[in-house]
Amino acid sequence: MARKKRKTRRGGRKRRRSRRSSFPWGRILLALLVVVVGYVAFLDFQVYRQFEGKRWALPARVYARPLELYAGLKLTPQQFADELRALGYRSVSKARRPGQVARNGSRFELVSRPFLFWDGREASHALRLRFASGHLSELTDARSGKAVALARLDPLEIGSIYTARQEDRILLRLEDVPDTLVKALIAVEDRSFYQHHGVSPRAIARAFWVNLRSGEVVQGGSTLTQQLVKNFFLSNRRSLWRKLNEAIMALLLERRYSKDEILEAYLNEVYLAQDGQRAIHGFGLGSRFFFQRPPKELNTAQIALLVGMVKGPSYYNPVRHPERALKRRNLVLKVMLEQGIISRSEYQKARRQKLGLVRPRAGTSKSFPAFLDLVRRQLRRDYNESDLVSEGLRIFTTLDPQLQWALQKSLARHIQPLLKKHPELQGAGMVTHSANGEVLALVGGRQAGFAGYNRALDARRQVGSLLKPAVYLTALEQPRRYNLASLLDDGPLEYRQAGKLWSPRNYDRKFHGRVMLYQALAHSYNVATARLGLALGVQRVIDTLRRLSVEQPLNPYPSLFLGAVNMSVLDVTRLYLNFASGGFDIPLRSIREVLQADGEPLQRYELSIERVIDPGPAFLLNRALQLVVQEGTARSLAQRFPASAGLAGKTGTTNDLRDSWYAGYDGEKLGVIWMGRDDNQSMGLTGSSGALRVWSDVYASAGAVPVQMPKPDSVVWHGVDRDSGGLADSGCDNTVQLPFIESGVMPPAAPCASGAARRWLPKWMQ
């Protein structure tokens, strides 16, 4: 019985073995095959979708104004050289190719770059320029010698608006890339690029052997296609699974697309550097980032440096690790020589060269974050955010680099000496074109090249005496009651409102008795201004401010007359643009044109103006603001600029010297400067000792354009005796020329006026 049982068990084991042998391996293998095929199909779809669709989210590129050259342009040789350097023009002994310039003292010869502007493509031109007395005195064609009426340089690229991934690139077509660069890249990164089908076992073996002999990494084992797949589709995380995906997708990519298409994509995708939060991708942007010029203008040594950085952008960063980058560049040059890409003489010449990085000249940076902030705000008002970061828009702005650099330098120069005593001292400023409202320069803090809190747009501080012209304008718009010679009382004043006593004081702690209306504004007398405001009424002054685009909350109290209102530099600019333009409300704008990536115009920003001040009062107020410069609180400008410039403006100082302001204009530009501390503590500067000096340096650098405001028919000029405020003639010694609205009230004859003068005066004026 026992034996039978054992046999039975053995039989059972045999039956179990037979059941195991019938396990469905074939079905499992088939299922796995289906999964693999499906997964490969999925990867193939990913490759197809990315390459057939929009391959990159292209940021909007932002440009400054193009420099327009013509005989008579106010521009010094150094300013011109600075702009060429910022544009990346290469200094040579003889300019033969676009982007090259030869200088001999005040003479320049250059070949401009072709560029697609909003009004068409500008061809490359060979130009000869000569400067004299701070002007471009001669502009000719370098080949024919004929005079050129107008030439335009390619504009300075000042920034971009990119995606949340912070990637930036300039797309290149393969034909835009120097043949030397393409050959060098293939020789160093993937020598069998045109032979393999995406993955190259031989390349892996060869790279291992070359690197072993060199003692360092000279070649990589991954093909260019694999590198593109890794950068384009996959993460940087190292794993066997990622490497397998990389190989499969490389094979799929090669199956679908040509070698040239893959190479072009690689040239635009490769990561080369980090600029703050912005990632520099592609040789198009990399070339401009390190050398300030397009790839076609690179020399052999610069090409070798960029190609060498592909292996390790951070490790071989030429700014942080110049010795390491130089050694890597020379290794690439050696490979280029061995592969017959360059001759031995080219190799020896390139090897002797320095790294050749082109960095902006001190004070001539290309980073203007405060201005770009203003541009972004205007763009986001008119466009969807997705379009700005993906459609490759080309945005032409109003920024004038020369004015921008001058504003940055001046603000830094005047703040730096004060930082030991006031380390928190800050400043901001804006310069605009008076006739069209274009913002020409903008600084949001003392470190103009660093992004952060934009004080020019967002910091609202008390403006003090800057608001006074609105009070005086309100009076001058009533010509039957007031004129520039009207006598105001600058004696002690006490005003009780809601149970509180208000008693304003002048800055010099003195009272000045009876003063003419223009004198009260020129010398910024608080008491006379307050008494005038009370006579006009708070609401009437508020109505004037609203008409002049002041949108801030305004408290209906007499302190408003002395500037008890918070405004930003931008707000003050909008207010004073009404005065500088001769009475027009002109919207500020930072954008001229927007083009699509293909160069088609997308939107034009037309000029829209509206008269808000009648010509007569506007002319009178302009004269009063000119007298602020000639004999008032801004009289230091009269010592620096000729009287013929006719500069006009107003200083502003707030209580306890917390804020220093100056808003002023010449015949072309309005500038507003603020200095103070973010914590609103005293910093010891008046408008005259702080902001005015910054403004003065900016306009000395840019050149003051004479104010030529046309006199309205309703206005007449008269000489006025400064002592009495009466109409003067040759019998009076101390006089000032003032405009009057002819139909309005006139002052009586001055005591010093001769009898002859009295005879032609109407009886009611004698």
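Residue numbers count along the first chain shown, from 1. These numbers come from a predicted model, not from an experiment. Definition used throughout: the rigid core is the maximal C-alpha set that superposes within 1.5 Å between two forms. Compared with the form predicted in complex with the partner chain:
In the core-superposed comparison between the two forms, Gln353 has its Cα shifted by less than 2 Å.
Once both forms are overlaid on the rigid core, the distance between the two CA positions of Arg481 between the two forms is under 2 angstroms. Superposed on the core, the two forms differ at His197: its CA moves 2 Å or more between the two forms.
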Given for the second form:
Amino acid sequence: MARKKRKTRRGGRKRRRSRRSSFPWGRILLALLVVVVGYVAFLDFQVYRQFEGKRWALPARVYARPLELYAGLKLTPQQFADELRALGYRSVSKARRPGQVARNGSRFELVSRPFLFWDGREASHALRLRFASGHLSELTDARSGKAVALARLDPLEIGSIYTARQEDRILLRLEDVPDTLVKALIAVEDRSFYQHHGVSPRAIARAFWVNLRSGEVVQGGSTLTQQLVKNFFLSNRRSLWRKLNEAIMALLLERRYSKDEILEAYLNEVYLAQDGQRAIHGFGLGSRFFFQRPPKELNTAQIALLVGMVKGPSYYNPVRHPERALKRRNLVLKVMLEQGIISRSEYQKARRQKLGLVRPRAGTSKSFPAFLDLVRRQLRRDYNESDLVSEGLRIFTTLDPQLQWALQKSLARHIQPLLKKHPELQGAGMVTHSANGEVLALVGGRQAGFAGYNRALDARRQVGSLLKPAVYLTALEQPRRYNLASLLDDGPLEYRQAGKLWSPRNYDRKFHGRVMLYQALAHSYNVATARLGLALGVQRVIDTLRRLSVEQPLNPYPSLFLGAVNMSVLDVTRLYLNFASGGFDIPLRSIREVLQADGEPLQRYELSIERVIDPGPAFLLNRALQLVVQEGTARSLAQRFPASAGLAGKTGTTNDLRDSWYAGYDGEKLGVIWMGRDDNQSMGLTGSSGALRVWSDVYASAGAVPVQMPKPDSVVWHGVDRDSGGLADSGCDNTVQLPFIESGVMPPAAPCASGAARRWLPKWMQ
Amino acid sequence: MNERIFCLPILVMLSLAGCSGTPPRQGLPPVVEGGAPSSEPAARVGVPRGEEPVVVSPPQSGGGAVVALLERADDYRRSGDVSGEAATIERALRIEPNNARLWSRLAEARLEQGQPRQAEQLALKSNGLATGDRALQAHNWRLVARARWALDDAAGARAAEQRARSLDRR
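Moving on from the form predicted alone, please list the structure of the form predicted in complex with the partner chain.
The next block holds the full complex; its first chain is the one shown before.
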């Protein structure tokens, strides 16, 4: 059957062949012409579509908070210098152009860059600044000498959101590109750019000759237009067919568009470097990537370097092959001199310069993967992934680079020396603004610069004593039963539940007898806490935790009082924000605004708050947490920070020293630190020997702001005798000041009270 | 001027509480009534175990900056952009997070934005910081009342109005 079929086919072919002699050549030519014209029209359409529409998929750009400058701002000259450096401001003797700064000790003079914010364009300012005692003390206009109330710097760009192997670029308009760069590019890559119509026959002929002689393709006669077409529309294969397509499309492009439009597209398209998974395209991003500044601020040598790299971005990569890159740059400079683009003196000066790469200074890097991870998670809730990687959205976040660097450094400083003994030691931390819930800093592991397991968000670990404030708050919310001086029993406890015996012990393996409620919290006594919890009831404590936004599964067992709950740094932050804010639940935010590529506001993430603790109990708990620092488990802070700071917080240590926690706040920000091992084994640190020290360093370098929690009208202060827990007067010499809810239960007069208090108190209280 | 007169007795009472029965080594409770002057010299402490002494800055006050932002917020309000107004006040709050007037102003903006629940909460927050400023407290309670009316909470609204009136009388 098969054979038969073949036969008939063969016969058919014969027939066709015989007809060929009378084939009409004219028609075939016509058909060919139609095909060619159709094909050209198809290419023309492609050129048109790609060029007219959105030319590039632009990743969303992510910015840190802009630094707001005003007299009175808490900032040291060093911090300011670090920030300017990260922003790529250049040190000069006299600041004349945007992006330049002149420093003289604690005085700065700078010209800021203009920037488009959600509320419009912040113009470039010429500013004079003076710092004194940790503050920006003077801010004046450098030209008029008048005081400036407020000025905003351009924000630090901290990343972009792209897919694997995505191209990244910062779009430039032609007027954003220095003239010298454009001239140098044309001189080096395509001298007849302004004369040809897309292809240069002379250049092609030359290349053809060279290639013919060597028997392979060595030289390309490509014009800038052809290069653009190649990158824009075609694959990287070097075939004749592609060459032909390239030439046709180049001609079409030139027919439809002006030289300036083509040049602008080229400047944005050209590939310059690879940064991990990200391809660096265009002179805008290239300039930022290698020199930390926009093209307008580049000097001649830097321009020559970038232009030279176009020929072979990886071969002439100045980071990996500095010598090659330098040679190439000097060649470009020579061409620039020959073509009259630069003068001889400019040439001499530029030639002598080093490569001038500006890499982020150690400790002030701009790579914050853990924070970006949080931003991405928030964005994914509200946006399509495809919009995030292609629409060029501009994301304004809450990150404070100063605090971020401080947090990274402090964690590293404390983990590094311990790695010999505990190679598995890890850490994570988060700092938030306690009035508005903005996330200021976030570290997800001991190597803050590397993306990976984000422990701050994803490692849920037992919190231990960090949970105790919820137990004490539950008590303080019953002012008719409890106050900060209420005496609790820290003697041996045996509790039977469902046939099982539970007998909690203290960390120091001792019992402390009768202690005041605040002391039990300050010293983190387990037994007294357990007994208090039992008296309150597990359900009541669970209700409190739920009200304070703890969403974890909670087992209704007494072990809950001692922190048998797994939470992440982020979860703990949410819980402690209730305390640090004076009783308000504040949703955490890592994004302030999202703008479209053109600067139109798309979305604003607004501050929202909700009171969850009454002012009275919130004030009492704040005082108790301050006493943790003044005389409890966090008292090492009291040796380092003045009492006027009024720092508050709580340590947490879990069984066998598996987790070291500290959650604490000053008058402005809440910091939560965790240290431990991923495999949940012991690592030998308590809350105060580990996490607390990290916290202390963060607040020492960032600066502590005093806690200011105004006393509610319902609260009164009393001196209390530390020995008896009774109300003290001038007859007592060992007292502590405690706030009480006026309508609640009061302690009896202390034995040492000499009479004033006795007379003052009603008889039944004495 | 009025506010200072209100503050005075509280400060006196506080210092008395601090003196009676308190030996010198126990300082005043760390409560600050009203803003501390920014010219106050920064406090220093001894240096334990080779650690740097930490200088605690007085609370930040961005007087001129906050005034400038409030003027901008007024511009937004006049042009009918309440959302821009609110965002500008939020910007001011980052500079002075303990400024009761800013919280109150934000509460007003939220009310205009059609967010009575937030307006109520922000007014309560402002009241927590407005100790001694009865006029501002009364104003905040009126905001709370308006928010509660908008939330159909008539009883709550009347209670808030009552509190505003009692503050007026005192």
